[in-house]
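Quick heads-up: it's one chain on its own, the form predicted on its own, in C-alpha cells.
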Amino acid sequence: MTKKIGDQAGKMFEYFGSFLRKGIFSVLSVGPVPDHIAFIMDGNRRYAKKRNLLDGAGHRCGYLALMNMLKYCYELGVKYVTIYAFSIDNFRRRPEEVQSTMQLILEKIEDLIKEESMVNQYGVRIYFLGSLKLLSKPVRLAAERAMVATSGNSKSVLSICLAYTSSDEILHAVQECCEEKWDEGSALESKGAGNGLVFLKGNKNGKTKPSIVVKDLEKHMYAAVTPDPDIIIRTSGETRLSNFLLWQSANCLLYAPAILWPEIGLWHLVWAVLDFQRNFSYLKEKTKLS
C-alpha cells in the first residue's frame, strides 16, 4: 500500500514538473533558442568527496544529472548536445580510477541504447568523438554498437567526447587533410597532370594559393557532425575550456555556474539560455565577421 502511494506521488510530481517545464520553455521559445549546447561536466569527484560518498559514486550521480539535462535540452528544442565525457589526459589518473570510470561508461552506453531509453524516446542519434582506438575493446565496441543502433534517429544528436582533446582533434584533422591532398596530388602525377607534388594552385592572376584551406580542415574534425556550439556550460565555476572544442568555440557563450556537475538543474539551463538570448545579437554579429 505504501509503495503504491509512493508511486502515485512520484507520477504526480513528474507530471507537475513536466507541466512547469512546458510553461518555462514556451516563454524561452519566444526568443532565440540555441541550436547546440555543449557541457564540460566538472566536479563529480569533488561532489563525492563533499558528500563522503564511495569512489565512483560521484560519477553515477553525475550520470543522473546528465540524463535530466539531456531531457531538458531536448524538450526545449535544442537539437545538438555535446558532452565532454573523458579526456585523453584522464588516462593519467590512477589505473583503478580509470578502470572504474571505463566500466561505468560501458554500463551507461548499454543503458542508452535500450529500447525504452530516453535516446529512443526523443529520437536521438549518438556519435562518439575522439581517438576511440585508445579505449579498451569492450568500450570501443559498445560505442560502435550505440552509433549503429541510433543511426536511424534524426530528431536530435548527442555527441559524446570520449578519449578526446581538442589538440588531438586538430592534429587528426591536419593529418587527414594532408593525406587527402597527397592522394589527390599523387593521382594527378600518375596522369601526368601533377606539379611535382608541390600542392600550390595558381589562380587567374598567376598567384599561388595554398591547396589546404580552413574548410578542408573542418570537414576532418571529429566534431564535423555538428554545428559549432552556441553555449558551453562548465560547472564548478571554472572558466577554462580544458582542451575542449577549442576550434569550434570562438564565437560561443561560456556559462560557468559555481555548482558541481551532479548539482546542476533546470534553472542553471534556464539562466544559460537567458544569457545567450541577451547576447544573441552580439554573438551573431561576431560569427558573421569571423
Contents of the next structure:
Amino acid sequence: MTKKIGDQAGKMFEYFGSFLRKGIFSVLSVGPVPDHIAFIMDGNRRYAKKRNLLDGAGHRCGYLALMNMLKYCYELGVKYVTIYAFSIDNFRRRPEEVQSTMQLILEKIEDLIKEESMVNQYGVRIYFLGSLKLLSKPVRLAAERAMVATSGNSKSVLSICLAYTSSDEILHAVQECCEEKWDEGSALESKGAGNGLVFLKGNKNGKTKPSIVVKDLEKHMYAAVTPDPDIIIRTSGETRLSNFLLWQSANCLLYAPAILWPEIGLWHLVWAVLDFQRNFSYLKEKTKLS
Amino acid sequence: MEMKHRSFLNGLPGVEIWVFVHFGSFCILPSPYGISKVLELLQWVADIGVKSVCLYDPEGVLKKNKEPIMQRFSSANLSEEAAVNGRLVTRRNLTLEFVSFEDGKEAVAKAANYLFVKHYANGTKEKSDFTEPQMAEALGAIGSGGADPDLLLIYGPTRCHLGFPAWRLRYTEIVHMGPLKSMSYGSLVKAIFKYTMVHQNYETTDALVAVPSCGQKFETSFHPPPFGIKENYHVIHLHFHLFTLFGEFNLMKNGS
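Can you swap the form predicted on its own for the form predicted together with its partner chain?
To see the whole picture, the full complex is given below, headed by that same chain.
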C-alpha cells in the first residue's frame, strides 16, 4: 500500500516536472533553439571519488545524467545530439578500467534498443561514429545492431562517438578521398581516357591540379551524418576539446560549466541555450563568412 | 610589478609556452585601433616570457598587415623555419606566426593532395593507411605545419575558435578573454597561471609528476583548490606549484 502511494507520488512529481519543463522550453523557444548540441561527458571518475563510490559507479551515474539530458534536449526540440563516449586516447587507461567501461557501454547499448527505451519513445536514430574496428567484437556487433534497429526512426538523431578522435577522423577522410580519387583515375584509365595518368603525372605545364577539395573531405568525415554542432558542452570546467569535433566546431559556441558530468541538470542546459541565443547573430554571421 | 611578472615563467625550467592569441572580432575594429591593441598585447606577452605567439584571425587581416607588428619588434628576422607563405617571424626570443582560416580546412585538403601525389603517383597504390606523422609532414610540406599551441586566448565577443586549424587544436586549452578593447594585463597573467594548473585525465592516474619539460603540461592527481581552502594534501600540492611558479617572485620580494 505504501509502495503504491509512493509510486503514485513519484508519477505526480514526474508529471509536474514535465509540465514545468514544457513551460520553460516554451519560453526558450521564443528565441533560436540550437539544432545540434554535443556533449563531452567529463568528470565521472572525479564524481565517484568525491562521493566515495566504487570504481565504475561514476560512469553509471553519468549514464543516468545522459538519459536526462537527452530527454531535455529532445523535448526542447534539439534534433541532433552527439556525445563523446570513448576516445581512442582512453584506451591508454588501465586495462581493468577500459574493460569495465566497455562492459558498461555494451550493457547500455542493449538497453537503448529495447522497445520501451527512451530512444524509441522519442524516435531517435542512433549512429556510432569512430574507428569501430578498434572495439572488441561484442561491442562492435552491438553498435551495428543498434544502428540497424533504429534506422527507421527519424524524429531525432543521437551520435555516439566511440573509439573516436578528430585527428583519426581527418586521417580517415583523407585516406578515403585518396582511395576514391585512385579508383576514379583507374576507372578512367581502364576506359582509355588517360585522365588519371594526366592527374598523377601533371598537366602540360607540369603542375598537378588539386583534385581533393574540402567538400570531398567533409563527405568522408564520420560526423557527416549530422550538421555541425551549435554548442559543445564540456563539464568539469575543462577548457580543451580533447580531439573532439575539431573540424566541425569552427562556428560553434564552446560552453564549459564547472560541474561534473553526473551533476549536470536542466538549468545547465537552459543556461547554455541562453548563451547560444545571446551570441546567435554573431555566430550566424561568422558561419556565412566561412 | 612588471619585473616580477617577467620572471613569472623563469621558475619553470625548460618550459616553453606557446600562446595563440586569437582575435575573433579583430576585423570589426577600426584598423589603427586594432593594431595598437595587438602590439600592446604582444608586448605584455613578451614581457611575461612567452617564447612563441601565433596570431589568428579568420579573414587573414593580420597576415596581410603584419608590417606594423614587425616594425615594432624591429629586430625581427625571417627565420629559416619560415613557412612557404612567410608566416613565421622570429625576433630574439619571441617567435611570431600569422594564421588565418585558409590554414585550416583548405590546408588539410592541400595536404591530402600532397599525400595522394606522394603515395599514389607511381601508378601503384600503397596498401598501408596514412598515419598522424605522415599527415603532420604533409602539412609542414605545404607550409601549414607547426606545433600544437598549449593555450589559445580568444579575444572576441564569444568563446568560439572560428576555424582555427583543427589539426593543431587537439589538446589546446581554450580560454575566452573577452573583447580586445577591454583586454587587461591581469587577466592575461591569470589565464597563463590557470593554464599551468591544468591536468589531463586520459592517461593513468594518481602520480604527481614533477616539473615538466618543454611542451608538456603539469599532470597531477588533484585539482588545486582555490586559495583559502585548507586541506592537508591539497595545501602541500598548491605550495609545490607556488614555489615553482613564484620562486623568483619570492626571492625578489625578499631581496628588494
